[in-house]
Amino acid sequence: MERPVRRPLLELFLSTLYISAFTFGGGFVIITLMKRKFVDELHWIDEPEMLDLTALAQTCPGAIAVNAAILVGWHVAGPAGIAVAVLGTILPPMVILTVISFFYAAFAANRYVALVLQGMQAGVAAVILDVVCGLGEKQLKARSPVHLLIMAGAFAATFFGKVNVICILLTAAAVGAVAALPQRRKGARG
């Protein structure tokens, strides 16, 4: 028999604080930490919703691993949930920075320091084509001409044409909103 789900304030908040505490690399391998976490081994969002959640994220100011556990503490607890799911994300980098800022100019002229942050950015590239591959591979799989024109177009358009990501966010939500008129149409008459 399967225990029933609970969504308790003190996991919210000891889940978002480790996620926080040992990832590297921004919002983009936080998000791919937060859906392991909270799809698959908790079972507290489903996979369309975190892709929903991830996308707001992505679309509003400010860091995206704080908006995301916004959206995630919002989903999982309401408004307690976000000021846990806020405060678990915030705490580490705010501790590590501190101490960091204690030690800058060691830090700064150590050689080795320097090397091993240059050895976790190759990790971090391969966390987010981890993301890119796992959020995307369902969009594939369904063959929507209008998510593959989209995925396309945005890769294009950053990877050859250097255009701004706030462009393409906004050219691929307006084709998307477009594209779902006439299902939302259907919908109503049905």
Given for the second form:
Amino acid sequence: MERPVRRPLLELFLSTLYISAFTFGGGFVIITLMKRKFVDELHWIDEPEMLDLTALAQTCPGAIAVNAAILVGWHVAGPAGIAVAVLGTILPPMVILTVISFFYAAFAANRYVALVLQGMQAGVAAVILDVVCGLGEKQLKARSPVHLLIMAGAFAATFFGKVNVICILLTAAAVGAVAALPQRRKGARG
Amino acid sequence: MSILPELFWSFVQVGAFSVGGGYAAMPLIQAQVVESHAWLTMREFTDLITIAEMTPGPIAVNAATFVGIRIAGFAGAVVATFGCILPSLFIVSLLAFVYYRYKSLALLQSVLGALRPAVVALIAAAGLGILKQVVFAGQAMAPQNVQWVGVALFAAAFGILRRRRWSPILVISLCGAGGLALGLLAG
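Please supply the corresponding structure for the form predicted in complex with the partner chain (the preceding block corresponds to the form predicted on its own).
Below is the whole assembly, all chains and molecules, this chain first.
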């Protein structure tokens, strides 16, 4: 059920602000937090669409978090949504870096800061892998051999082969385009 | 050219050419900030990367804020950050328009269907990469290098998330507190 949200723009701003403040360690972390918030909690976006937006955010130039905020913002409330989501995403790093820039040497060398950050990293790994388990299960249940091959191949290529992410996405897109050809011919005949 | 437009233009270039996010942006930022403008020394740049990794937010936005503040105060931070996200605003909006307009086409459906399992695999690889960092702390993958505090926190967090729908941010914060407590206990 869609939870009625009285002020979607405010909710969008607070959600992106909150998510961005906790996004340690790169674009995929913010994607998993956005999935939990906008797909599982608010039901603003469905799951396949979130994966599509991830692929788009990843292929476009620029920071993945900002790109994802633009896409989610657009989806929720058009241009105003973009402005609100992007602002929510860039405010926390801006404020934090502004403060830290005045005493950065002490911050980087502090032992307590390091301990907290190491602990948080363990939590980040758990959140990402929990989301992956949910998404992976759905792919397995769909039982499409082509898609399972793509998933295994993409994982091996990035994790073991260190192949560029853009190359992997473009290859998967090409496989999808080729797979569409026989369907189209069938459609033309019938 | 005065400093603010120069700063803006430098980060427009960083934003426009860093495909793949995060680590892809680092050499571009270095080229702009250290090599062509000498706004930061290499030492300051290395500190910046360390801080960017320790604080939330995209590396490019962190770098834009840090460099902007240091050379032109708060106005510098705003101008550099805006420059950095401007190319994304154009390119991503254009692609979003195309996506929502044509996503029901059979061809695009098939392409997106093939992209989704690849995205799941990429997220899995990113998660396992972070887990490896948690377990071995950047050292060789050998039993004597295992960080037991990290392993325990990960196992607890993963168990909770799989069974109960706790907020991920609550879980991450608790792990931070747990890391501090266990780290102090371990001496």
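Everything numeric in this text was worked out from a predicted model, so none of it was measured. Positions refer to the first chain, counted from 1. Heads up, when I say rigid core I mean the largest set of C-alphas that superpose within 1.5 Å between the two forms.
Checklist entry - Honestly, after the rigid core fit, is Leu91 moving at least 2 Å at Cα between these two forms? => result Where the cores coincide, Leu91 shows only a C-alpha shift between these two forms that is less than 2 Å.
Checklist entry - Relative to the superposed rigid core, does the CA atom of Phe103 travel 2 Å or more between these two forms? => result After core superposition, the displacement of the Phe103 C-alpha between these two forms stays below 2 Å, so no.
Next on the checklist: Rigid core superposed, CA of Ala173 - does it shift 2 Å or more between these two forms?
Outcome noted: Superposed on the core, Ala173 moves its C-alpha 2 Å or more between these two forms.
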